[in-house]
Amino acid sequence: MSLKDVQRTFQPASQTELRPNGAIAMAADTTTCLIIGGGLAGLMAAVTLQRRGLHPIVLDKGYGIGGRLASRRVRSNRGNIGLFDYGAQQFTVGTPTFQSWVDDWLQQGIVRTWSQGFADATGGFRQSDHPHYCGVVSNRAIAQHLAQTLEIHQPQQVTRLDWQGEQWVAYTESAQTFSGDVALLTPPLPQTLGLLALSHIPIPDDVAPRLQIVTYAPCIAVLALLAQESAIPAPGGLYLNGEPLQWLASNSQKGISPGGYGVTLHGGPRFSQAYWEADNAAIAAHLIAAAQPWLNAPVMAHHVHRWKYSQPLQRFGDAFTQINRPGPLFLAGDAFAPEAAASTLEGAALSGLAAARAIADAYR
């Protein structure tokens, strides 16, 4: 959706101005929604609020938006950068509904086809059902899309949440507060149950042992700049055996790291458990060496990133849970992925616009 079109939903304009970052601003008898968690689930459903006429605030602790929408860049002693998707690689999609928002990104030229399928480590080929997609630009260039028209506070990490009068109250790190009508929740969801938790917020107890039997694998993600392009099969994807690495990806065949060779390396969740609290260093050494066979270059420069709740493993069984006291209180995210997502992306991306037609529906 163009930032015209995003104008023209919130017609007549005397309700509406679009203020000079970009976001919508709207009429002060607005339904406002505090959003927690900037990344894919929150961004859906604050685009999917704004379109429906309330008003959306997203609070997200990182300085990039996007959560596992991540890119970054690495930088050698020699002036090399290279791009790298170091979260979510790809993804696909298994709904009609997504597949909407997926076609309008096509379209605009937000992400694209990366592959049907990637190499193993056997040497054969994984052929999918599903197409692949990847950003264009990058994976986070999807999540900055998304935001170019909310109103998002960055970095903001929420640590008590405040039931006052008809309003919710988001206290934060940086001694700010935001107040809303309702509230959502999307982050993983051992942190939402903390900041439940020191919020002093009862959780039903028809809900609680739901909540209590989700859990997440970890993933330590190592960065690698090469000094030349890797060895990795095309399309620049590679499935490895799990332990210690379950993935390897190629940026620069992937189309984003044009001036630098730099390869994603994700180890898998005994690894990342293991090693968890070690050394930098240490685990980059055990992941490249495991990895060298594929690599075929000198590592130039490398970064090392701990991904603690990486995919969940253990789901609750419904698109999102509301609870009603307080005060209105939406929990979402890839914790509450429907059956018929294809991928953790999709997953989180269906209860973000679950929760926010419930929302829509019943306070718009």
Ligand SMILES: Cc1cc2nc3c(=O)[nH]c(=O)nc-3n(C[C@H](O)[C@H](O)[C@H](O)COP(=O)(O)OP(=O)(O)OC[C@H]3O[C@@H](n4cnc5c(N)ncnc54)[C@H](O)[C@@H]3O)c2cc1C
Second form
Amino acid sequence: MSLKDVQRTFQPASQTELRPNGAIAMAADTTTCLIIGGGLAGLMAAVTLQRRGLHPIVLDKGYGIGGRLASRRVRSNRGNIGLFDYGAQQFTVGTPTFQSWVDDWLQQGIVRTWSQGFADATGGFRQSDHPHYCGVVSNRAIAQHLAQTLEIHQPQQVTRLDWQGEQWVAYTESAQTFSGDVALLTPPLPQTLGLLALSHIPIPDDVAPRLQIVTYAPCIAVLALLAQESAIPAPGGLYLNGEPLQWLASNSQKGISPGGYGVTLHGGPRFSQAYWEADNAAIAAHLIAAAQPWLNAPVMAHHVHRWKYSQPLQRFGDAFTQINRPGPLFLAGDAFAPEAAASTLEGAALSGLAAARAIADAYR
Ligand SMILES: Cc1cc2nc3c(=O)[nH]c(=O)nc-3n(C[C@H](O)[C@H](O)[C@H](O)COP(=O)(O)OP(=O)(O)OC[C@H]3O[C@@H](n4cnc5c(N)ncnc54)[C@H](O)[C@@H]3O)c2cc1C
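Rather than the form predicted alone that you just supplied, could I have the structure of the form predicted in complex with the ligand?
Full complex below, order starting with the chain above.
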């Protein structure tokens, strides 16, 4: 990004007023919202703010958009290419709010119903009350769809946030700065708290204990490209007992990987914790051996990915939280999933939407 582009991201400061009850009142001239994190929560918030007439700027440290809506290719030395969803696998819907977005994505061919349940290790089938949805092209493509109309800067890892007069200034690892009237932070909560600590932004006493107890399960993923179709039962997803494997998915049966038989292996939380520091070869060997009964074919190539924060083990309890000092700052993401969310992805979406509505209402 050129210096000119950087300068363009600086918006004139709007008039912010902190009312005695903590509510924010702001003139609605050119309100810019800095959104840190381009996962589902951040993107849905950004689209909503844009629709409400604000100017969202999304900063994400990754090269690809989507955060844990993650998909990538693995190529064998024979030239086969498998496409893998290796973060979120599928999602269910429990609220009319998220259903309306999903219906729109269904209509536009962005998502489809993958199944009404999946096989398990006993040879049975866990029938579900809800449809399980997935991206038609890939799960990352859902994020790419949302990102189409947005101003997104990446890879931009925010290392510090500073309230300067009337604006937030985000400093990034590549020595760039972005500013906005309000900030919304959507990384996994421990990363958000780390950023606030580095930025010397105090967390109010009434929310600090509830934020600090949120922890996440780690998950090591192995992306295994096979020589032929696996023996994972239709429709291509398999719940396992949790350790060392919790989930297997055939990306070819899922329909996203016509060019290669790619199986996503997700290690359980105890395995992932115990093998976190192990080398990739040892991790792959262990999980591939455990998956052998369902792989049914030699592995031609593989890739290992460590998710330090895969899914929250506890939820914060409210759909977002708001910090008003030193400036208007909102926290959202999957740790803030409301009760009604039927899946973690829906929780992230509902949290981003709730935070965006609150911001848009405050800045109307
Ligand atoms: C292995 C795995 C399997 C899963 N399976 C499922 C499933 O089947 N169903 C389901 O519903 N959910 C599943 N989930 C959970 C689901 O993926 C998440 O709940 C959801 O994607 C979280 O979205 P988010 O926007 O809250 O966070 P994220 O997607 O993590 O987005 C946060 C973004 O913040 C960025 N970021 C972090 N720090 C900074 C910084 N300092 N500066 C700039 N950017 C930063 C990150 O790069 C990231 O893109 C799974 C997750 C994993 C990892």
